[in-house]
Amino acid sequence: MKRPGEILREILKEKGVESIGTLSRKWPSGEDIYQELALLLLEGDGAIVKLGEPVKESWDLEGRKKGPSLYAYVRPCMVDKFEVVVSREDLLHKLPDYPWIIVDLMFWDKHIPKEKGKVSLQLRETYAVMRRMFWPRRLAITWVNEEFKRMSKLPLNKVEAFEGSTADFLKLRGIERVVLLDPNAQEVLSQDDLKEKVFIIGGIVDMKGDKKGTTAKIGEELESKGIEVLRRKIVLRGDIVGVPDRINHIAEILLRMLYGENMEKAILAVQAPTHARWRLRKEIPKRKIRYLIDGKLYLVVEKELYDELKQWLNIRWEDFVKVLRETGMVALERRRIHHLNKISVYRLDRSGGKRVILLKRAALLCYNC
């Protein structure tokens, strides 16, 4: 799968165009001006033409400023005055019809007002993700109602805002099988699943904590209408803990995977320290060592564990220390732990076992870093 900006570059290379200028004040900005330029063309907002006289300034296909160019982007009102080099139709011809990313709002009315506001915000951010990484016309929002239209503040004319059900949307397009992204699914999203035409994300925010299993009901509704549903989850090293759960984050992880990134790399690209700490709270206790020193119990982990976890979690040292304090643990350098092990005796107990040290001075070795 390729971004519209990449497809535009390929078309320009085929036509021998090395740089593009502009005759309009409307010119893309940001990290990838050719992605934005491709979206302008796809939205019918102008074309790339060949001029009679070169413009003074242009941008090469890497987005760097160059000198004069005979090729420029112009607005619709000026297209007829020049020879068109790349039009909307040229891009559409090479842009695939799929995949679709659908956000299903079937359970919109189950949300409290604050949750509805969160759903609307996350969908605005999903629209921004689709502009940056793909094409908003491949974002569909189903079960759209009047309340959502008022609250969303989305340019609904630039996405597929469908007032009917997801099943009706799919049947109109002859689609009989979809991937439903569900954190409670049994199977993990695989490379084979990425070949499907449609991916569904539940438009659900659970601030009250009473919507567990709701995404599965979206799948059940689709199956009752004759749609085959592949329920899949996105995991980080075998666990959903630490995987961002906002609608826009899930959409970005999915798009990154469609562009060829592996699941772990895609997750880390959008994982905030907050999400990383969720996983940290689960990972650190797995590595604890219990020491009974002069009658006092210490829970100890290796200080070097931070470097190990940092390779696949977006954590900072302060996050590591914060979770240690929350869990009542201490971190020691590996060499100190080796010393403690030498002077301790291992004894089994109901919690699985601990190392017992009778020397009072050994307690001085334990401290929070």
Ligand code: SAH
Second form
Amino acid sequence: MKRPGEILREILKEKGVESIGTLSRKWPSGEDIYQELALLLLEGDGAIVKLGEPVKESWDLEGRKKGPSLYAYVRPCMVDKFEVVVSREDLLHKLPDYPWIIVDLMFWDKHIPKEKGKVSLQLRETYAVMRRMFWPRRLAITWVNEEFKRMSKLPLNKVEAFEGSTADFLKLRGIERVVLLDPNAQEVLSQDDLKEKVFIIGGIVDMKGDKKGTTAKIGEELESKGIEVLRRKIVLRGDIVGVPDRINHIAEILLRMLYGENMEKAILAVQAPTHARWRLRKEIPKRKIRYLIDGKLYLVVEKELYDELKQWLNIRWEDFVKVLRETGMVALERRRIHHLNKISVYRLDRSGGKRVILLKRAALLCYNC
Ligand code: SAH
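Please supply the coordinates for the form predicted together with the ligand, as a counterpart to the form predicted alone shown previously.
Below is the entire complex, every chain and molecule, led by the chain shown above.
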């Protein structure tokens, strides 16, 4: 899979164009100007042409500023005056028909107003992700209704906004099988699944906690219309906890994977410390050691656990400490733990055993970091 920006660069390279300038005041900014330019062209907003006289400044294919060039981006009204080098059709021709990313709004009415606001916001961000990383024309929003149109503040004419059902959208395009991204699926999204034509994300936001398992219902609805549904989950080291569940984040993880990134790397690219802390709350207790020191119970983990978890969770030291505090644990250096182990005796109990230290002064060894 290629971004339109990459395709534009390839065409320019093939034609021996090293840098392009502009005759318009409209010139994209941002990280990848060729991606932005390609999207402008695709939206019918101008073309790349060969001029009679060079423009003063230009940008090379890596986006670096260069000197004069005979090639430039021009607005639609100017296109006829020059020899066109890259047109909308040249790009369209090279873009694949797939994959589609569909956000399914079947459960729009199950949301309270605040949740609807969040669905709208997450869709605006999904649109931005599609612009940056792919092509908004391959984003479809199904079950679009009047309220969503009003709330979304999205340029709905630049995506595929479909008022009918997802099943009808698929039938119109002769698509019989889809991947449904579902956190409650049995199977993990695999490399093979990435070859499918359609990926569906539920347009669901759950602030009230009353929509657990709702994504599966989107799958049931499609199956009842004769569509084969591959339910797949995205997991971080075997668990969905720690995988951001916002629609735009799921879309970005998916796109990164479609470009060949592995699942863990793709998740870490979008994982905020808040998401990482969800997982920390699960990982830290797995490694706790219980000490009974002079009659008081201490829950201890190795301080070095932080470095280990940092390899695959976007955490900072303060996140580690925060979760320790919440769970009432303390972190001690490995060598101190060895020392505690030496001066303690192991005693089995109903909670799986603890190490008992009778010396009063041993309590001094335990302090919160
Ligand atoms: N409460 C809903 C989930 C809503 S999250 C439920 O239990 O079904 C919004 C959407 O993001 C989901 O519909 C799904 O398509 C996608 N999603 C979130 N986390 C995911 C994960 N770990 N794997 C796959 N898809 C996920």
